[in-house]
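Below sits a lone chain in structure tokens, taken as the form predicted alone.
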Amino acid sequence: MKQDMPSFAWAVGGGKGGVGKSWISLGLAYWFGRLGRDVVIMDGDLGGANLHTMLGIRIPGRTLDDFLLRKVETLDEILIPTNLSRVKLIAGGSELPSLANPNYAQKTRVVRAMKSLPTDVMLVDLGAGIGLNTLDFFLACPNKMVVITPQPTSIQNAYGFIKAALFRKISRIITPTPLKGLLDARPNDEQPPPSSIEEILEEVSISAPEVLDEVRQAVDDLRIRLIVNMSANSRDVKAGNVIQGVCRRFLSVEVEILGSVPRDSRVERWSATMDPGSLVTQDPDNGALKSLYEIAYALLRDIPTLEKNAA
């Protein structure tokens, strides 16, 4: 699926659920609204989708079905007011299981149709995993956020997610040369594919030079945010780097932490509760909502419609 995507767009992924994304992506719009900024959040989790629920609104009277299906032309006008100021919800479709998995002329129709859309901000919340379309939406939007916990499971799967977003990547390179189906699991009595990017390089140098320096283009252009949630300790905190250094040794891929989101009780209340008032009468002063602050200013600077009026 081609890169189409505006400057604005972000993706927020991660290879497990229960790390904090949807917290984290609406955290993050909360801020943004804050900050004087229209932002739209689409809930990129097409088969579980609960972000409407996160926001106090029971049954969305619009979804990205109603796109999918082409009852409406535009994303526009599937957008829903939120309670957070300046935030405007796409809310996920769950009623049809063939939608769950949208084939590539969907994908592709509702990458273009968030070009046109009306917001200085795009935050995309993606399922967890590793399926198709949620590795796809991720490669789709310029900038890639990660979210992990310090848990040794999260930083696994963490690491698991961004080695499939660029084998995903590269695959499609690859795919019109002798060397397509290099990255699809075979059985077990046949030779492994390749674990590490050294591994693709040579194979792709190999048997299909021609495009080498693509494949190479392709690992230096992924470029990879990380926020580690429901830190308790500066041990916690070094989780990111433990995901740096295994990207930068096996898949030659740089991650910038962006920082840490303490935990925080009042995180986890709201969690159990999904009472969307909560969110936002956090004292912004204090605990996670304050570093999500401070995350959220950094992230101006990647945002050319936002820098000109962060001063």
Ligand SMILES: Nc1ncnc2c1ncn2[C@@H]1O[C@H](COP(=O)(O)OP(=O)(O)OP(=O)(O)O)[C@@H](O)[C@H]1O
Second form
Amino acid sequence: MKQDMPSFAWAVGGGKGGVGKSWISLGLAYWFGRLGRDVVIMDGDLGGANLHTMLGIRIPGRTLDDFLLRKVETLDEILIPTNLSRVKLIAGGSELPSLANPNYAQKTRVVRAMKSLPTDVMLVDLGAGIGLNTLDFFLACPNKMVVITPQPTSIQNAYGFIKAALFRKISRIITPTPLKGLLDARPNDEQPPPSSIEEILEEVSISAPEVLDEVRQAVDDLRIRLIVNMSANSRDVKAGNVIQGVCRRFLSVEVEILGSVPRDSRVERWSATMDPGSLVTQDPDNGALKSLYEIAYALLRDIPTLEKNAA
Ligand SMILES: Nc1ncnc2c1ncn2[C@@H]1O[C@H](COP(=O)(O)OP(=O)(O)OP(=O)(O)O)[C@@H](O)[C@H]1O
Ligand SMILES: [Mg+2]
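For comparison with the form predicted alone, kindly provide the form predicted together with the named molecule.
Every chain and every other molecule in the complex is listed next, the one we just looked at coming first.
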């Protein structure tokens, strides 16, 4: 999607399922709201939408499907109030397979509509995996967050996710060539896709030199912020350093570690009841919620567009 989302939009992805993307999105939304910002949180898990359930909403009256089906023309019309102060939800679509895989024009329309949302912050909670929708929404958001846990499988999947996002970004710049086919990793390809950015740049310099600068710029522009969730001790933060190292070495992508969030039994209890009230009534001076406060606060301080709206 050429159309970038507004600068207040944050994508929350991570590749692996169950690492806490949705909980982190909700926790950040909660704190941004408490810090005086209007927040829209969007369920970007098309086809597997359940963020509304995590907010205690059984059946959302309006969903992204209504927008995709053109029953409404703006996203404002499908915003749903939540129990979290200043936080509104765009619920994900339902069971229609066709809408779980919106085409390029539909995705572009969503992104364009986001621009006119009257909000200070927008969080897009993405699904697991490296499906094209997930990658496209991730790339369309100017701010990109990746959530991992210290498990090796999560580290592996997060690296795969960042790599797939980078390849998708580059592939969209290149006009049809064998390299584009490799980056898109079509199932029939006999050759594996390149494993490092060096290989890609070398190939671009041979087969598409006219876009070499643009590709270099695209790589430079990809900045990732990372949260290590469910950490059990201070060593677990090193999981972030592993990703940082391999992304720098093989992809030339900079990863900034925002911090870690401990494993907290209250989060598990909260998800068992799906009572958003219990998120709010947790002791904010302790545990996972407190770590997220520190991250949310630092983000507001560091991002000029958000600071502009500070109370
Ligand atoms: N810091 C934490 N401490 C304890 N439990 C956590 C923590 N973060 C998330 N969880 C729990 O882990 C489970 C998975 O979290 P969540 O649904 O947010 O993951 P996800 O990455 O969004 O998964 P999916 O890819 O399926 O959408 C939930 O039961 C959640 O409550
Ligand atoms: Mg989720």
